[in-house]
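A lone chain, given as structure tokens: the form predicted on its own.
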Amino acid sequence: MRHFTGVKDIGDLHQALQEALEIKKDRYKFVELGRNRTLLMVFFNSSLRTRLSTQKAGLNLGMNVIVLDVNQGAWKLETERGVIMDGDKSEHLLEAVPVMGCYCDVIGVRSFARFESRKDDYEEKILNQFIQYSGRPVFSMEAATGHPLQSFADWITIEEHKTVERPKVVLSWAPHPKALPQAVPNSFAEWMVAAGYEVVITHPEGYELDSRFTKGARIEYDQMKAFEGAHFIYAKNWSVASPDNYGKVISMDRGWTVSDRQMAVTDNAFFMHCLPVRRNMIVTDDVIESPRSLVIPEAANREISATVVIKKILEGLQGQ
């Protein structure tokens, strides 16, 4: 595997799951694979789970790990061509990226949607500049439109906890005080459909996600109907994805907050969320603290998903 930006890159899902379970039994089984290799993690945005889990994954594989916080520990970077750089940005990404590539073997990039232009965000300009100009394998640690490491971990978690072969998995929109990207729900829908689950996405009208990620899922605007008989509930806020209202909040309906009321109509469903979560906006205290909450196990599996991805990239570098 050269680059990792979505489920299509991971290859055979069954094989990827077996690798994940193998690594979970012995996190250091492949520690020699990354010896004398360097992982550079580049953060344009804040992080807790992604930073810790991915750094741990690199160490599991015997790698040297460098973490760079752009706009804090480095020059501010311009990302657009044709700009007269007479402002506060001292370096252009087109020079910075190949320089970064000189110092490492693998690059992880975290760069959120900016909500300035839907076209620019959905073209993944920053992530793709790293792929194009770094000369190194690149993996996404969350981009403008996807968060595949999170969804890989979510899928591992569901596989570990499912009680039926083809569970009903519901992705539910929930209210939030500010606009959030579509990256997590996009990737979650994409991975769950690829896994062959019964996938239902529920949200208020106007919050439809891009069909390239949701194809194969059923859209249901009635949240209670969507929850009926579900085995897994994944709650997440996202802003409007349509071009006319891109990045806007058009609903703060607290009736969509996941509570005991909604969970009561499920088939004793597990609750999931990527974290961080705003309690009593996204989900009530009672639900997230219940024995059926998987938020900590899925966060723990972030280390496993990252280890599998980096391992596959390192295997592609053998002999180079």
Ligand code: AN0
Given for the second form:
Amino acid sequence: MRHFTGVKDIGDLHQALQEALEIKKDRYKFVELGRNRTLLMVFFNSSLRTRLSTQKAGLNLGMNVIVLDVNQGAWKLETERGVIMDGDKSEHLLEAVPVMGCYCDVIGVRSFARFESRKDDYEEKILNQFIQYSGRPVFSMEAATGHPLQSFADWITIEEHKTVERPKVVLSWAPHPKALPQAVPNSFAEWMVAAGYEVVITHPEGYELDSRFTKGARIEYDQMKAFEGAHFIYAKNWSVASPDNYGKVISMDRGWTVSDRQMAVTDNAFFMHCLPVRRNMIVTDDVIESPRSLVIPEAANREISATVVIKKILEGLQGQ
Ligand code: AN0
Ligand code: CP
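Form predicted on its own done, so how does the form predicted together with this ligand look?
Let's see the whole complex now, leading with the same chain.
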């Protein structure tokens, strides 16, 4: 594997799952693979899980790890070409990215949707500049339109907990006071369809996700109907994805907050969320604290998904 930005890059999904389970049994099995290799993790946005689990993954593989928080201590970066740089930005991404590439072998990038331009976000302008100009393999630690390390971890978690071959997995929109990206729901839909599950997406009208991620999933506007007989409920807020109102919050309807009322019509479903989560907006205390809540196992599996992905990238670098 050279770069990792979506499900298409992982290759055979079931082989990737086997590798994940193998690493879970012995996470230091490939500790020699990363010897004298350096992982650089670049954050344009905040993180708890991705920062810790990806760093741990690098250490599992014997790598040296450097973390750069672009907004804390680095020069403010311009990202648009052609701008007369007479404002507050001291350096251009077009120099900064190849410089970062000089000090490492593999780069992880977190760069959320900015909601300034749907076109720029959906073209993954920042992530692609790293791919184009760093000279290094690049993997997404949540970019503008996807969070594949999260979905890979979510998929491992479902495989570990499912009791039927083809579970019904429901992705439910839930309310949130601020505009959040579509990256997590986009990737989750894409991975769940690729895994071959029955996938239902439920949200208020106006919150349709981009069809290039949801192809193969059923859309159901009635949340209670969507939850009927479900085996896994995955809650997440996202802002409007369509060109009109892109990045806007058009509903804060707390009737969509996942509670015992909706969970009661499922087939004793597990509750999932990528975290961080706002309690009693996205999900009630009772549901997230119940024995059916998988939020901590999902977070734990982030170490595993990141170890598999970086291992595959390191294997691609062997002999170079
Ligand atoms: C981010 C999001 O919704 O994309 C990160 C989730 C992993 N969440 C927030 O900004 C609260
Ligand atoms: N789930 C997730 O990516 O969490 P962080 O934003 O804390 O990294």
